[in-house]
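There is one chain below, alone, in structure tokens, taken in the form predicted on its own.
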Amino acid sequence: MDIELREVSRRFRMGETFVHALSEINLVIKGGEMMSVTGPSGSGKTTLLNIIGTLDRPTSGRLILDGENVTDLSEGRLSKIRLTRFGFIFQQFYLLPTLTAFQNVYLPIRENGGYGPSGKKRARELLGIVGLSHRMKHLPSQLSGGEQQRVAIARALANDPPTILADEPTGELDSENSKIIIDTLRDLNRDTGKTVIMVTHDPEIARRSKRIVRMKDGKILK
């Protein structure tokens, strides 16, 4: 899925003036990159994350993907498009701490409509894939930390989207587990030609993507 951004700004009121958080932003991404976003706290590397995968809008400019302009689209398409063209990763994994490695992964699908065999068949697959066949009747917090984010990354995986929106996805981890996080979106990348987009403040973990966009006070630097 290919993905512009053109000329998009957003501003965030607080008190009696405005903060910029985006400035101008004109971006585009082809389907099948690898690219991180980096720059310095409050850079504007999430808020550009966030308006990528339509969970906040710009205050103005425009977003497309695959060529149509959803900037004004209501919530429940927007919803939609969440659902089936974008994975997220975050920080903090968010997985359900009532429910298992299994259901953590299976939740989005049956919300798809992937109901039964077929659905379940899908989540133990992309359990598999992550590495952990051996621990999806584990809770959440039966699951070290690296183990959470591959379950973060099996469920963000489960509609099949094109492109995965990672937000500091290995901010809570050490060393060890950080490489093995971004070997396996590399490997994503790679080997089924999603389109991922991280936000990170790890140098080294910006330079393992093709492409490096850099932000400072809401804009990209050159």
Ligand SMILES: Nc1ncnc2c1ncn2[C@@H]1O[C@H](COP(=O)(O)OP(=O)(O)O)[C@@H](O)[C@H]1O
The other form holds:
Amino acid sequence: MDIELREVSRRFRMGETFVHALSEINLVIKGGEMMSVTGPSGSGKTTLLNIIGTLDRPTSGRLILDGENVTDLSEGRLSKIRLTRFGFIFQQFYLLPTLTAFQNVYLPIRENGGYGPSGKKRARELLGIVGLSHRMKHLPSQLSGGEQQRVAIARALANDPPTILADEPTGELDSENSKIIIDTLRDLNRDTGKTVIMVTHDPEIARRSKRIVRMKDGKILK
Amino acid sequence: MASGRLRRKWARNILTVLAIAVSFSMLLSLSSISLGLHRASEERLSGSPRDIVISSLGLQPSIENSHEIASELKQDRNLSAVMPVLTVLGRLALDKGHEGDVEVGDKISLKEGMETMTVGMVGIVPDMALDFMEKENELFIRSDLLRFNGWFSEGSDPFHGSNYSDNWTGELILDENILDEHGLDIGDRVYQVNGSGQICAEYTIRGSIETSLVGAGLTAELLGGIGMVHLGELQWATGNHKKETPEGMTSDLANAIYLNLDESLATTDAKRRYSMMLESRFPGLEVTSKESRLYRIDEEVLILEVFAVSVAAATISIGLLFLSSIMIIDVEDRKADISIMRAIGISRRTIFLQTVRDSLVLSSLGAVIGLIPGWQGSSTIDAFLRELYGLNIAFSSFEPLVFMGSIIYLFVLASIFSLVPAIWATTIMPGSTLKDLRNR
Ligand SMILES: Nc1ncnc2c1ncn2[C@@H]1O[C@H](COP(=O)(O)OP(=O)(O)O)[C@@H](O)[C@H]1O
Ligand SMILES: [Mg+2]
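Now that you have shown the form predicted on its own, what about the form predicted together with this ligand?
Then the entire complex follows, led off by the chain already shown.
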């Protein structure tokens, strides 16, 4: 899936003043790319990812997915886009604490109409791919950070989306677990052709992507 | 920390379920009472209670010349049956050692150790009573059914006919329970004991009455049973044949005259008119019917029904308001989770339905728990109303219709009351709280 941002700005109101989290961003990401976004804290990386993933709307400018302007689509349509076209991986994992690993993965599959045995089979398979077949019935609180993030990857892949958005996916992990996560994302990009957009602080990790976008003060550095 | 939160949720969920259980049991019992009352007044219309009772206002028999009045009324073509009745609480002594014959006018002291028993004595004129029988051997008096084994051989009231001097029949038809309890048989003799503790009359048991079908349970239990004799003989034995009162000499006293209207008059209106006519003819006496008692209920039914329905509606609303606020707290608690769900593409619809479903699950649990107390409450109120009106009819109708109706009512209301939390849950945006989450 091709992603295009045109003149995208996002500002937040902070009392009397505005914070310009993004200023007139122009960016094209081709389907199948592996891209890292780096930059100092507060430079707008998360805001950029949220806008790409339709979690947030730009104050001005347009988001174009496969040539379709989705900026002003209804919440319902955007929800469906998030469900089927994006897989999200967050720094804090954001698994649902009351659901087991299996249920966390099955939830978006079921939401997309995949209930019943085939949907459940897919959830099990995905957990198998990230090496957690033996942790299906565990609650997130019973899993290590690395395991939780692997469940999150399985969940992100639930509906086989063309694009994976990962916001500092290794921020909470030790180097060993970080390596597993990054390897998994790189494998996904290489083997299945999924676009992977990853925010990271770590220049080592960033260097493993073909493309690196550096941000500062809501702008992309050339 | 997580387990602590879970425990706290547990507690409040149990409380919510209990609140719903309480209000649901209230809804159940009150709606079964409502329906039962409805049925009771329907019964009044569908059945043909043709009975009217002219009765003394106090406990003392005060209808004078009862035989004469009854015969007069019997001429009235509007009436199919007429019968004067004297009911007194009497004491009977058992003839264990063959005490010998008791002649009219004798007053014999009770012997030491003689077994006595309290019996509800009913004096009737047998032939007149026959007119009340729709089936052979079965006498309907008010809502009570008496079934006879054996009957009086003398159909008239000859002792009264001889002006209380001759032709004593001594025929007695006694409650089966009494026969069983005291080992008595048909043909055995018993004596009537008067107020001064003297034997004054002699009866021979001629038959038995099955009274297990008698409605008013309380009186039956207190008395142990009833005994039926000729009216004149009971009058004589209890001093009601002639009695001196401050107003002068009275005679032939009875408590009540039972009447059955002719089939042609068995409409509510005609009956009421006839009752009013009787009232003016017998001032100082009470004219009632099963119908009039039901009529009284009818007027009160509406008030009771309105009351029951409003109380039920109020309690169920309170229960569900409780549910509603708990669900709002729940949504507040799950704000972060909902935000995550929205972020990964779970639709508002799913989140809405999830909240409604949670409400319905709690409501269902409440309904299950409230079922037994609801039934209990309904039968308690039923018993109370039976006592209050002295009628052996079902005031509560605890049936599948009530249960299903209440369940549907509960679920519809629970859905409506969960709208606020459910809609509120859908307003939680995907991105917004993720930021908050990050900082928590
Ligand atoms: N929801 C918000 N409300 C107000 N300010 C925000 C919000 N989200 C982000 N910002 C601000 O926008 C700027 C960019 O934030 P962010 O995109 O999170 O940066 P990064 O991810 O690069 O650390 C920061 O100054 C931040 O404080
Ligand atoms: Mg960030």
